[in-house]
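So this first bit is one chain, no partners, the form predicted alone, shown in structure tokens.
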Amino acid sequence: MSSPIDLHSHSIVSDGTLSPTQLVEHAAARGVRVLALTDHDDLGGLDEAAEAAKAHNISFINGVEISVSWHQRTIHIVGLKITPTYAPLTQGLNALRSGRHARAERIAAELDAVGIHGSLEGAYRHAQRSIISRSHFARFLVEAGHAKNVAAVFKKYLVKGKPGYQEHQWTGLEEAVNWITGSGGVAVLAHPGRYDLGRTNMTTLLAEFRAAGGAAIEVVTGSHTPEQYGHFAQLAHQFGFKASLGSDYHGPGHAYMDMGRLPGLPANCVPVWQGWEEVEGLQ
């Protein structure tokens, strides 16, 4: 039985495809009862998604994706009932936010020299609203013949070692968290999977996590296999963590899983909306 829960989406104000409203439309549409809008790194689409969340009788929660910089790798993590006008977390994401324009310019100056150009402008025609990211880039690279899907691009362009990379220091764990558990939310570590970390570099990063104030991981996202959710409820349990659920929806054709597909979390798992009005009466 799917999910009627969903607490990792991204709208155009990010790098999804979708409005606020039409992502808020597509959830109802597939069902979901509760719905968090996580966009990275910025708070623009939420006052839009919670308006349409009425009309659709979705109970919403107003959330963010925060890119974090760890051991010199990128992880992101998610805040759940977030406050959208505390002052630490809106200066923050502003910051992060800046970064990202510097970094596309870097990017673009990488493509132009292996001869791919009109990047940056093509990167920012697909962005439309908001913050630039490589998503924008991985559909240009599409649109002008480079790569056959946004998935063959980042085996191509923009990973390390390939051309397009770009290092960028993002915020601290410790940050990130204070952050949104600062603003009254839920820190959640998300699609751990994700991290290619190996058990040591895991252990080491949940351990820190928690002691920063982290409250929880996702175990069933749309990038993690059946297999992976058992094992990530597992560290759920032995670092006491609560358990988060969500599609990570990016719109149609740039998502992992579509909304309203994911099962429900596994049976040993603390759900971190326990005692969440917004989901009284749905599981």
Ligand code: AMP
Given for the second form:
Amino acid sequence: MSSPIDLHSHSIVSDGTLSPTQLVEHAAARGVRVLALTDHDDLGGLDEAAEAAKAHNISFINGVEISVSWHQRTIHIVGLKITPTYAPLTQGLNALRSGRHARAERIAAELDAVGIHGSLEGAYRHAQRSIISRSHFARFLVEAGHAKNVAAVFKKYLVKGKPGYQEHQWTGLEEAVNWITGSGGVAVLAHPGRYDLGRTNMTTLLAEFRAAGGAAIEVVTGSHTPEQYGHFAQLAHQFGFKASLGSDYHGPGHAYMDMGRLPGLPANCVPVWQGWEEVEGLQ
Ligand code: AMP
Ligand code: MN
Ligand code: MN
Ligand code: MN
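Here we have the form predicted alone; I need the corresponding form predicted in complex with the ligand.
Once more the chain from above appears, this time first in line as the rest of the complex follows.
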């Protein structure tokens, strides 16, 4: 049985391909009953999604996915049940977004140097309502014939050691957690299995995240294998984190998983939604 809960998804406000309304319609069609929209570094889709959710009998959760630099790595912190008007959060995200344009110029300059021209304009064509991100460069690179799909782009370009990768300073772990918890939300470490950390570094990250006020980690996500569900359920238990669940859906045809396909959490998990009124009566 797939879970009716999905606490990680993207719309066209960041690097998804569906509008917030279309995303909610898709969620409803896939059997999702509790949905969080968690666009990267931007809260601009929440009102529209909340409105659409009412019409589809979906309980909607205000969310965000914040880009963080941690020891020269990029990690993502999801905020759930945030208050979208909380000034430190909105101002922090404004500053975070403003760094993206300069980074996009650096990415484009590097692609130029390997003979791929016009990528800045090309990426922005895919980012008309949104932040500019590597996903938009990836779509341009597919369109221009440099890779067969977005997943293939992220093997040849835009990642460490490959053309178009640029180190970037996002916000700090503590800042991101403080913006989220200060707004009344819950801070969740997104897809820990994607960071390619060894055991020691993962332990350090989890300890620092907990010390900063982090409350949960994603256990079941479109980015984890079933083996990783068990592994991160165990780590959540060991560190006293609650567990979250979300597809990380970005729209049809994107590299990540569709909605409505993930199983429920492993039995030894404490769900991040424990006690939430939005989830009452579901299970
Ligand atoms: P940015 O925040 O600009 O660094 O862009 C990161 C986004 O690129 C992520 O949120 C994903 O949507 C996308 N991305 C990164 N790595 C991959 C990958 N291996 N396959 C598909 N999409 C990816
Ligand atoms: Mn993304
Ligand atoms: Mn992410
Ligand atoms: Mn995501």
